[in-house]
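Coming up is one lone chain in structure tokens, specifically the form predicted alone.
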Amino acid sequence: MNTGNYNKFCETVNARLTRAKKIVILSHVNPDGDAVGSSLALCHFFANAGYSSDVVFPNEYPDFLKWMPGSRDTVIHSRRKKLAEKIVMEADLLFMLDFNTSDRAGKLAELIKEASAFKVIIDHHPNPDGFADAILSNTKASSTAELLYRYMELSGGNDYIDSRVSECIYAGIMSDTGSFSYNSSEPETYRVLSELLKNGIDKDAIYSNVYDNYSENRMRLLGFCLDKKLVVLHEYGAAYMSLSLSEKENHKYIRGDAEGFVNYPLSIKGIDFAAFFMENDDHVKLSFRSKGAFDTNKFASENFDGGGHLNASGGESKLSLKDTINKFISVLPKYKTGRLPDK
């Protein structure tokens, strides 16, 4: 079906929903606030409408997101592999939120392809690869959570959007925009936020739960990165930080501890492009952020097999941490801060 056609999408999906027996909601690997918030919001929405659904995450997500209602009832594939796979394979309606290519589901990617369920994508990343039966895709949306709200609203489900649904959607939008500092210039985003506030949510408490809920180790790790690992490349208007496996171990790193670190270099005068490199056992994870017109999505896709949005993207490298950083530095001369490279 055509992406971005809200009414057609709602008609198609809701026709399937009325006869679905097993509904499963699935997010991408390394779930972030948008993925977790969207998944839990949809689960609560369905429950309010009289439908039962299961939420499956490919792997663990950060502790600072586990305050969201329903988080204890999810199934983590990396912890309960057989159960998660059974749930996905038995689904007759599968919602895939916040990702647009099957490989973003990690080790569940092949099961998605094999599953006989009617597959639904709701996502705001560019260029969905069309592996689903119904796709709602809009790159102008701030987040998948915002798109999800539009689906709920246009489906006539306003009565089912309670405070639990609203909290999760608000958290998804807030976290995927860096608390409304990027990917948040469309009026529609703020219309949705205003509707959520009408449902009695406490936006200040949500902010505190996400951004004021870190461990002491995380704060010390941030200090270490800013003091010892920050590299500023003034000639390119760029800066980066990195974390090796040994540095993570020394600082008792747990998943999510480095969330948001990539944003800090953008506070430096003259810096328009920031990167963060995280060494893992079998790859290096990269995060990119920018200000203005510098397209991190294009940079990530051209150089690091990644993608995302104009001002916020990610990628991966199979090279060593040192070689990944050297590659990053080597391609920077092709780019100019504030705009795409000349072609």
The other form holds:
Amino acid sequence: MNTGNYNKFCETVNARLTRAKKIVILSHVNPDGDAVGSSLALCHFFANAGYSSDVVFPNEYPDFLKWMPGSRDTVIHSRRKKLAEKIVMEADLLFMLDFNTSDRAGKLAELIKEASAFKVIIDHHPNPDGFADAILSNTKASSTAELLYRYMELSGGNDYIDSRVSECIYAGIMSDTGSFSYNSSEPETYRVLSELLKNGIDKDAIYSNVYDNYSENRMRLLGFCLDKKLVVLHEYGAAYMSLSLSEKENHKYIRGDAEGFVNYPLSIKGIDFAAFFMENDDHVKLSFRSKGAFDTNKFASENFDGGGHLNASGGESKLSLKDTINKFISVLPKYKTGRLPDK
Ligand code: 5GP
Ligand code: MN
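So the form predicted alone is up there; where is the form predicted in complex with ligand 5GP?
Then the entire complex follows, led off by the chain already shown.
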């Protein structure tokens, strides 16, 4: 690891921090566990060091992330538009976590480009678009939360990493690695985890808060998807599921209910690429997951204006659900050479 760059980053950012009057922390649209965990961890870290900050998200995040300390004080742009915009425009130091292209800020994308604040990115996605003034980027990191921990300790802030900060960082790492089943082969990740455990976190409780808090409806929706909606394309080692607006309505769907469904087809023997298509009011949200070398980031960016990581990416489609799925099936042969079906 090139700690030289990390040190330079910390120096630059911390010089700004001591002068900053309004510190704002922002993460990406459809915030996930890493986005929420990282943002709240940084907010608590700053508070412990005597700096107050506001946390803003472009839109809502699922209920299973709302147990995190500080969750109630976050400002959601889709709910409190004027307030969120005022906070971002008045910031003089803006931390953007877990994204590296302005379009990932959703409806705040234009605003962050215009904002006069000194802009800092901490992120682990490939291909940053260079709109920030300082960037800490490492695609080998399991999560933004892991990188954030590095920033905190290299800034000499060990005393400010309390159990709240540690819980949020742990939740971020756990979420982005599917509880350490992918994106988590670097020893550095486990060094950080071991430090977090020393801070007295209850890792089993964090797991339960995130993964054992679903509704009965969600469980039945999963059953429906696996039973009725799973399509397996053995010849391409691929599988997908989809949910239409009416199916969501029939199952009393609420935000987050289909979180993680995309991973299930990967446990079928011979399947190394899985997709999930979710119909929303004005677009179809796509999620891609893979095992091994199949590059979902390439697939998402070349076909669906999306992106992400090697093994986990997403995108959006303005086509109908049916046309989106047809497009997926039609481009698949370019990426996956057909092979003999499993016996
Ligand atoms: P998910 O499938 O959980 O929504 O997203 C998986 C990964 O893909 C995350 O790292 C997320 O940041 C990225 N991702 C999801 N949707 C989009 C998108 O529309 N555009 C880009 N560039 N990345 C996305
Ligand atoms: Mn992440």
